[in-house]
Every structure is written in structure tokens, then in C-alpha cells.
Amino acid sequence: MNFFNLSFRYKIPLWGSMLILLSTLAVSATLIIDAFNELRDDLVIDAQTLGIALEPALSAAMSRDDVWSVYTSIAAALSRTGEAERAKFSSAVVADTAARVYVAAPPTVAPMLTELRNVNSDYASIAERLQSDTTESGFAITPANSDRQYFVLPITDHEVRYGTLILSLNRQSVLPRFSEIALRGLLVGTVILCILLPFNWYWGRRMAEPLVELIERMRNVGKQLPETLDPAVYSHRDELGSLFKTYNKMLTDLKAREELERQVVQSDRLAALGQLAAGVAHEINNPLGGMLMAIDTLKSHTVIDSRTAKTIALIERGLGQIKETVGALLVEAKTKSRNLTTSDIEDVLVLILPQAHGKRLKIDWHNQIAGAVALPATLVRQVLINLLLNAVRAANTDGVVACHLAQTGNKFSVSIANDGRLLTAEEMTHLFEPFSPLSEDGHGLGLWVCYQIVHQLGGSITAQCKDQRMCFDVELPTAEPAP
């Protein structure tokens, strides 16, 4: 599995954790190394301080060849080291200018007058260094394969060198102090990790999860339009927040474009169907009128027996039904008509009340029209009757049909709703087509006629599911504003 192919919800926190861990380790290691170097420098300073303190007494005793005084001085110094200094020196050897042991404390370290190179390999390294180092300053030396560190300090008085002081330190004795410093550094690093790692995972996932959600939704843009992102998912105003805002705006624009395209396609389809229906109606109307005239002439000038009369009546009724259907297809909004009045609207309510009472429906009627409206009364009444009758048929028994009519400025609006079955999105795409299969009775031309009238009057008609009701909204422009 390639780490770089992981999801951002894991990759960002992991990258952050690795950087925090490496930074903490680097800082802790640097602090520990610095502490070790400081401890080493402190040991050198302690040795130099001790040498400077002993130098007057040792040089004076050696000038008198007072071995006992030299021994008591270095023995007393060894017994006091470790109280204020960083570590306790384990032994001290005073060598004369010929690199021989003058005195040692404790005495078992090296016999008196023994050459340094013959004491052991450590002192052999020191003797070799003394021969090659002509400087008057001291030095520190750690012989190879040795567990001890030695501090070599000259014993002088008024530029006269009497010998050399060699202090021995067991390196293991400084480990407790170094371990204490290292442990303190590790504890601080651990505390930092315990604070930063959860914080890093929180913010990493806080930034990555909205981004992952955005990517998942964008994958479906080509198939269907996903839902917009909730602004609460990432409310900050940084680049990621701007990306979410841009995504939501893109979805809004795409949905508006999709709705516009749907309306254009539906309008074009309905217009084509209307032209086809009108053409067919005109073609049917001429021979239909001739057949009805012929039947009327036959009935007026011919003695017809009862069986023939019965047959002619059947044909006449069939042709009459065809004529009504053809008449419904020939919608013409340019016919002259008087303006719509409040009485016309109230008449529509009277006409639909009997059918509403048959289903025990409650009619929620709100008519805010107070005077005449500059719209053709006949056509608007037909639209109102068709929509209200459809609402009554679709409503549940003991249900509700609501009708709201108002005029605001130069807009006449109608809203009719029922509590019947809600139509699906697929059904609503074919709702205003002629001979709609959604009509349970009749020829299915009612809504198509409404659509034709409304659009020929320059208005709009829409259907939507609102508050668990099927609602039809009509808006018509009026020649005059509301009184």
C-alpha cells in the first residue's frame, strides 16, 4: 500500500504526527547533547578549580620536599570533592618533573617514585602526552579502552614548575547526573507529544473530512446534482472555506441551469404538442361539421324508423363527444372577453361546491380580489374551474382544498392546493401534456388547456409538492394594476 495514495483524513494527521515526532526527537536530542557537553565542561572547570586551590600548598610543600604535606593536601581535597562539584574524583597523583610518582592518594593507586608509564596503560598515555605537550595549561584525557577520565594540571610557582597533578574520575560516576538531565528532557518531550499529537489529529481530521466529503460529492456531479454542503461543516473563511462556498455556488448555478433547461424542454414539447393538437383539431373539425350537418338534414327531411333513429342518435352523440374534444384542443386566448370580476370568481366557487360536498371536502377559500381585473373573464374562469375540479377529484375524502386569489400590482396570482396523493417528479414532467394518463376520468385535457391559456396570456403555471400538499400556482400579468 502506497502511503501517498491514502485518504487525506489519514495522510494529513500522519504527516503532522511524523513531523511533530521528528521535531520533538531532534529538539530533545539537541538538548541532551548540549547538557552532556555542559556537564563535561563543568567537570573540566571543577578540576581546574581544584587544581588552582591546591597549587599554592602543593608547590610550597614540593619545594621543601615535604611528601607528607603533599599527601595530606590531596587526600583532604579528594574527601571534599563531590559535595559542591558535579562528580567525585576517585584518585589523585602528583608527579614530579621527571614523570615519576611523587605521591598518590590513595597510596595503592601508584607506588612512590614509579615512572608514570609503568603504572598502567592509562598513566602511560598521560606520560606520553606530557612529553609531547609543552604548554603550561592543563588538559583532559580519556585513554583508549578506559572507563576513567583524567585531568592533568601543572603545579607551578612563579613560573617554576614543580610537577603535575593528575586527577582521576570514573566516568560511570557522572551517569546518574547525565541520566537525570536526559530523563528530564525526555519527560518534557513526552509531555509535548501528548499535547501536540491529539491536537494534530483533531485538526488534521477536522480539515480533511470536509475535503473528503466535498470530493465524494463532486464525483457524483456528472451523474446527478448532489446536495449543497452545510456551512457548519467548515465555517472558517480560509482557502478551504472559500472552496466550499464556491462549490455551493456552483451547485446552485447548476441546479438553476438544470431547472431552466427542464422548463425550456417542457415548454418546447408542450408547444409542439399544442401545434400538433391544434392542426389535428382543425383537420377533424371540417369533416366533423359536415357529418353533423348531414345527420341534422337527415333527421329533418326523412321519415326514420325507431331502429334507425336509435342508431343515428348513437352516431350523433359520438360525433358530439368528438366535437367537444376538438373544441378543447382549439384554445384561443385572443378572443375578446369582458374583464374578470369578483362575481365571476365567486361563481366558480358555487359551481364546484356540489362536487366538493359529495366528498365532504372543506374548501379553504381566500379571495382578495375586490374589483375588476384586466383579464379575460371567460378564459380565467375556465382555468379556475379546471384547476379546482382537478383538486376536488384528487383530494382525499373529508380532506381540504385551498384556494387563494390575489392581485399585487400588475400580477394576478392563484394558488390551489389539495391534500391528495403527491405526484412524483416523473409524473409532474408529463402533467401538462394533452391526454395525460394521470387523469382518472375525462379526456385528460384540463391541465393542458390551462397551460395553453396561461402561456397565451403571458403568465406561468407551476406544480409542486408543498407542505405535504399538491399545489398549483398561476401568475398572470394584468394590463392595469390593482385598484
Contents of the next structure:
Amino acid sequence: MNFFNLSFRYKIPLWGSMLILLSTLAVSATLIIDAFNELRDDLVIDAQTLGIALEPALSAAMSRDDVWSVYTSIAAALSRTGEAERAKFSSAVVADTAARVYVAAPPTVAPMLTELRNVNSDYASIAERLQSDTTESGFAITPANSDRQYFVLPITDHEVRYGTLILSLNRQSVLPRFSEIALRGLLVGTVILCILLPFNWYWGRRMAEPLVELIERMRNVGKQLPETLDPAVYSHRDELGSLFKTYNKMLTDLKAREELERQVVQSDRLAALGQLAAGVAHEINNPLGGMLMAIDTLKSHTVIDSRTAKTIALIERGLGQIKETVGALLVEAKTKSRNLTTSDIEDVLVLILPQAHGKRLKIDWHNQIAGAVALPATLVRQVLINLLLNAVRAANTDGVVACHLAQTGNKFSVSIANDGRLLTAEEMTHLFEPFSPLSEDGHGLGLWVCYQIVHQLGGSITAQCKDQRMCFDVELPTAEPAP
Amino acid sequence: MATRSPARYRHVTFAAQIQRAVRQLLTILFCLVASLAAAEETGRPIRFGLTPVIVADQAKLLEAWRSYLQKRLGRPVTFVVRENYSDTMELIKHDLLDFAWVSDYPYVTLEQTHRARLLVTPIHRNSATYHALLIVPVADQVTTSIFDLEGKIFAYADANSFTGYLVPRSELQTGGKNPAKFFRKTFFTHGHQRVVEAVAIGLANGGMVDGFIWESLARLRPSLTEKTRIVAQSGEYGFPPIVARQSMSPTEAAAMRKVLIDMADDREGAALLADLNIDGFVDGDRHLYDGVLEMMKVMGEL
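Instead of the form predicted on its own shown above, give the structure for the form predicted together with the partner chain, please.
Up next: the whole complex, starting with the chain shown before.
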């Protein structure tokens, strides 16, 4: 599995953890190395301090050839504790000016009077360096292949050289002190990691989860419109926040477009249906007129027995029903009509009130129309009656039907709402089609007629759920603006 | 009287003044001497010198002994501890110490020069004598006498020490060797105990020490003596004595002598003696130290 293909949910925290780990290690390592260097410098200082402290006693004792005093001085210095705890010098050798061992502590390191170069290879290299070194200041030396470090310090008094003090330090003895420093460094590092890692993990998840959620939604965009993202998931206004915002805007746009498409498809279908219905109605209307005329002629010019008369009446009623239905289908809006007045509208209220009383409905009537509206009165009245009757039928018993009428500028608007059952999305799709199955009595042509009239008048009719009410909105352009 | 001039009058007055001043001065001096003499008898502290003839680092024991002596003598006692014999000898020579516990060699020197006299001699294991021990590091299992140490490093206790300096040099001289050239290197540790230390740690290849000190150390610090091996033992010599300065008043010397000799008779004194690792003190016999005198004469030290 490739690390780079991992989900952000893991990758961000992992990357963060790795970086934290690396930087903590780097910082810890630097501190430890620094501490080690400091320790090494301290050892040199320790050795020098010791040398300076011993110098007067050593030079005085050497000047009177007091071996025992020299020995006790260096032996005491070796057994000294306290500040020298950093590392204890394991041995001290005092050499005379002829590079011979004057005295050593412990004496087993080098017998008295041994040539320094004969003690061992370490001291041989010290002797060599002493020979070439004329600076009269001390030096530290780590002979090749030796596990010891030596601090070589001159013993002088008033510019008289009495000899050399050689302090030996076992490098292993520094290790406990060093490991103590290293351990402390690692401990601090661990504490830092313990604080930073959970924080990083939380932060990483916090960054990744909104992204992941976004991606999962985006993945479904082709198939269906996903839900909008809850802004609470990521409320900040950074790039991720803008991404959320943009996504939600895109979703709103997509939804609006889908709605538009749906409306276009619906109106196209309704238009096709209208044409079909009108065509069929015309084709039926012509022979129907002939048939009705023939029956009329038959009735008035021929003596017919009662039985035939009964049959003719039957045919006549049937043809009448066909005519009525076809007439209903064939909405003819182009007929001349007088302009709508406010009394036309109030008449409609009077017409429906009896039915409304039957269901003890409350009619919420808001008519803001004053004077005439440049719209054909008959057609508008028919639309109003259809919609109001539907509303009264659909409303609950003891319910409410609300009707708002207004004209603003060149727009006449009607809004009729009832508190009855809300229509499903499926029902809404086929709402304005003829022979609607929703119609409990009648042809189911009421809304179809309304639709045809409104469209022929160049307006729009929509149905939607508003505040738990089924609401029908009609908008019609008027030839003249409101007075 | 009438002829007396003012100048003469002044002169007489001046002479009388001087006479009076001298008289007063003499009176004061007399009083001072009298009071000093009285103080010497009672209040002045006794100054008791100690040399490394006994094991050092026993402050508690020395303090107990000092207060014991103080109590018995009925006057203050001060112990004057010096690192080496010569300092103590110098103090006695200048009458700055009243008594001192010294090595045979200083004692004989002081007596020969009439600076001090023998007071008492300690008894160790029922004997008023002691001997010197030749010791080498325990790792050295081959040395059988001092002559095997030719060209080695040798530790001396002190140039004024009997067992730690005079005895080994005398042995070499009697053996026909030149003590000055026999060893490759010698050094002084200023104390028998330190000679033992120097040999124990291997700083010196050998050393000669006071047998009494070595035995005391074997009891107090066996870890140190275990690292040394006794190679040879010298003849017997008088035990390092306690001396009194020559000018010491006989009554004071006698008081101190009595207190020291009586130590073994009371419980507190006996306990102190046990801690000092000796049985008691007896009157000193000068003949005990004749061997030392002889040796010094042979070595040309006198």
C-alpha cells in the first residue's frame, strides 16, 4: 500500500506526527550533543582548576624534594568528591623536568623514576608531546587507541619549572554522567511528544474529516443531489470554510437548475397535451355539431313513437355530455370579454360561501384590488372559482382557506391556500394534467382549465407547500398598470 | 640652701625623679616576677609535646588523656602536636615545651646537649623496650633483609627518627654499604604510620618502622598493615620516653611523673593506657638507651 494514497484522515496526522517526531529528535539530539560538549569543556576546566589549586603545594614540595607531600597532595585531589563528580580522575602522575616519573597516585600506575616514555604507550605519546610543546601552558591529549584522556599541566613557581602534572581520565567514567544527560533529554522529548502528538492527531482529524465528508458527497453528485453540508462541521472562514460555502452554493444552484428543468419538462408536456386536446376537441366538435343538428331536425320534422323518442333523448344527452367535456377541454381564451372589476371578485366569494359554510370553514379573504383590472373578467372568474372550490374541498372541516388578491404594477397576483392534506411530489408532477385522478367528483379538468387559461393569458400558475398549507399562486400580466 | 640656683634645683629634682621612677619600675618587675612564679606553680598551662611516636589521628583519645592529666595535675594541660621530630626538638631547646614524648634519637640528642632529661619510659607488653621492623609491600615475597633492597626506593620516617632512620642506616653501614648511595631514592614521610602507608600502596619498596606503631596500627587499621609484610626485626632498644625540659622545676616534674606512673592504678587511667596500647609508665632508666647512644656515635651523629 502506498503511503501517499492514504486517506487524509491518516495522512495528515501521520505527516504531522512524523514531523513532530523528527523535530523533537533533532532538538533533543542537539541538546544532548551540546551538553556532551559542555561536559567535555567542563572536564578541561576541572583539570585546569585542579592543576592551579595543586601547583603551589606541588612546586613547594618538589623544590624540597618531598616525595611524600607531593604524593599526598595528588592522592587527596584524586579522592576529592563534590564538584569533581562530573568525572573522577583515575590517576595522577607527577613527572620531573627530565620526563621521569616523580611520583604517581596510585603508585602502581607508574613506579617512581621510570622514564615517562617507558610507562606505557599513552605516556610515551605524552612524553613526545611534552618534548615538542614549549608553550608552558597545559594541554589535553587523547592518545591514539587509548580509552583515556590526559590533561597535562605544568608545575611552575615564579617561572621555575619543577615538573608536569598529568591527570588521567577514563573516558568510560564520563558515560554515566553523559547517559544521565541523554536520559533527561529523552525524557523531556517524550513529554513534548506526549503533549504534541495527541494535539496533532486531533488537529489532523479536524482538518481531514470535513474534506472526507465533502468528497463523499461530491462522489454522489452525478447520481442524485446530495444533502447540503452542515456549516457547524467546519465553521471557520479559511480555505476549507470557503470550500464548504462554495460547495453549498453549487448545490443550491444545481437544485435550482433541476427545478427549472422539471418545470420546463412539465410545461412542455402540458403544452403538448393542450395542443392534442384542442386538436381532438376540434375534430370531435365538427361531427358533433352535425349530429346534434340532425337530431334536432329529426325531432322537429318527424313524428316519432315514444320508444324512438326515448332513444333519441338518450343519444341527445350523450352527445350533450360529449360536447360539454370537449368544450371543457377546449379552453378558448381569445374570446372577447370585459375587464375584471372588484365586484366580479367579490361575486366569486359570494358563490363559494355556501359550500364553505357547509364545512364551517374560515375564509381568510384579502382583496386589494380596487377598480378595474385589464384582464378578461370571465376567464379570471373561472380560474378563481376553480381554485377556490378546490381549496374548499381540500380544506379540513373547521379549517381555513386563505385568498390574497393584489395588483402591483403590471402584475395581477392571486394566492389561494388551504390547510388540507399536502400533496406528494408525485401528485404535484401531474397536478395540471386533464382528468386528474385527484378530482373526487367532476372530470378532473378544473386545474387543467385554470392552467390553460393562465398560460393563454401569458401568466404562470404554481402549486407549492407553504407553512404546512397547500398553496396555489397565479400571476397574470395586465395590459395596463394598476391605477 | 640660699645659694641654690634654680638650675641646680631643677637638676636635683630631675635626678630624684629618675630614682623614683627606677624604684617604681623595680617594684613592678618584682611583683610581676613573683606573680609569674606563683602562676607557674598553679595557673600556667603545662605544655606537653607529642611526636609521631604514637599513632596519629586519635584526637578523641588525646583529648581524653589531656583532660585526665589536667584533672590529676590540678592545672591546665596543652598538647602540642608537631608533624616531625625536629619541630618538637626545637620547641624543647627553647624551653617552649615542659614535657614531650619523643623518639630515642631526639631524647639522646637532647640529653647529650643538656636540654632535657628522662622522666618516664612506657611499658609495652611488660617491657620497656621496643624494636624496629623492616617492612615491604605484601606483593614482594622475595626480600629477606634490607640488603635485598639495593637500588630500590626506601621510605624513611624522619631524619630525627631512631627506628625510622638511624636504625636502617646503621644496619647498612655495619653491613659495609654506604647508606647515602645504597637506595636508588629515599624520601621522608615524617611519621612511622605514613611509612607503613607508603609501603602498603607500593610507593616505596621498603621502609623501617617503629614496631610499637606497626602493632598499634595492626589493631586500629588492619587493612593498612595487611598490605605490608614484615621482613626483619631489629634488636631491642629503650621505648621512646617522655622527657622533661632541663629547666623544669623538680616539684613540677615530680608531679607529672607521679601522675603518669599512677595511671595504671585507676580505672580511667588504665582505660586510657589500653587505648594508647601500653601497659603503663615506669621511672626511666638511662641505660636502656645506651645502645642508641652507641649507634649514634658509630654513625657520627654526635
